[in-house]
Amino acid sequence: MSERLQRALASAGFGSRRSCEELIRAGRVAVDGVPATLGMSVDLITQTVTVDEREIVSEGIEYWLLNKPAGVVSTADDPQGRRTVVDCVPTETRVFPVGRLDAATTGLLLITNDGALAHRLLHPSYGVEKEYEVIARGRVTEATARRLSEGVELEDGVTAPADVHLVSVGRNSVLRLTLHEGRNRQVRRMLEAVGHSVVSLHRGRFGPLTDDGMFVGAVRRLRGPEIENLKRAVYGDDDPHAKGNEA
């Protein structure tokens, strides 16, 4: 929600808001990288405000950006002891993963308490990009990704279309997917069902987030522009927190 630039600044530890408000006339606050001016409102949830370029957030809903390693659970606690994606994620607030990646896969998760959020990201209707980096087993043919590409028959139904890239073919094959919909496993089981086994698989796009800049097993916080254009992705014009309501 939007309040005064000044009461959250004091609200975020900064001193009184009449010291806070010294702070916005030094030019020591910037909004989106923009110098604020005193009296302007802010969301702390969709704008990055900064305090002599260190960055401010908003108390309560957290927006986490993790690019799983290998062998980490996509769960909030695991009842083996394996650890979790929220082990990989330095804060004390209740978060949870947004979707799931298996075990062996790497790649970009959210994680977040934004629970309206989660549910339209996850909603096949809204048609969240997922893109994955595919190394299979054995040469895949062109033939072999227009199947893919047109969808193929699983246990739970036909998949949807999908962009299919066949990026390099040798003794193993490297394919670029863009997927819409998010199955269980779905990649691995498109693989299988066109007869090549999956060698590794990375996610490196969710929607309009990418893992540019992030090493696997890196994580951070989600900046305000990035939040922004991800609820810009299902929600539009309808944004509830650019209405000033609860999302």
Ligand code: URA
Contents of the next structure:
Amino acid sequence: MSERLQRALASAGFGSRRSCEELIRAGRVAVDGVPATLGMSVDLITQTVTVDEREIVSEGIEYWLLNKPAGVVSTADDPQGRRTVVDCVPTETRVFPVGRLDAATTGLLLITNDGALAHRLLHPSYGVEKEYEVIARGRVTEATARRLSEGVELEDGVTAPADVHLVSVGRNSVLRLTLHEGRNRQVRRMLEAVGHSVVSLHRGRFGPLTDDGMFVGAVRRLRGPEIENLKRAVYGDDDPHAKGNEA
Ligand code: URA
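Return the structure block for the form predicted in complex with the ligand; the form predicted alone was the one displayed.
Below is the entire complex, every chain and molecule, led by the chain shown above.
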């Protein structure tokens, strides 16, 4: 939702509206990296506003991207006391992971409190792509890669067609798998079904989000254009928060 910049700054604790106007006039405020002007409107959900290069956060919806390290669990609470993905996010807001990665899996996980978006991103009918890099034990043949791509029988049904690229074959093989569904432990079970165990598994892409420039363990807030792309992936042109579309 858009609001006047000086009002957004005042509610984020930068003093009276008048002193916020001074900050803007002094050139200390930027919106999406561009110096702000007095009277402009901002949407703190989709735009990044900084004061002296420090980002101010909306009290509303938050979107975080974590490049999950191994050993961290995807639940909000772990009875065994292990570190959770929510512990990795520096926020006081109650956020939750969109889907899950196994404890041993590394890679991208979106963490948010936007329940409607999470629901759509996880719903099979939207077919949001997830790209995995897998190191599988043993020599994976082209024929096996084709089987994985056409669909393999798992206990909860045959997997949907997937893009499978055999990157290298040796004592272990490296594959890149792009899935349009997200069942529990799907990649590991697919590989097991064709006779290979998984040595390591990393998710490098979730829909339009990639791990470019993010080391494993890094966490950051999504930037405005990234949030818009993510929403476009599931809402198309019906994005309820899109500019000009507000109720
Ligand atoms: N598939 C798996 O087997 N594990 C994951 O963590 C993600 C996809």
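Just so we're on the same page, rigid core means the largest C-alpha set that superposes within 1.5 Å between forms. Numbering follows the first chain given and starts at 1. All of these numbers come straight from a predicted model, not from anything done at the bench.
- Core-superposed comparison between the two forms: the C-alpha position of C20 differs by no less than 2 Å.
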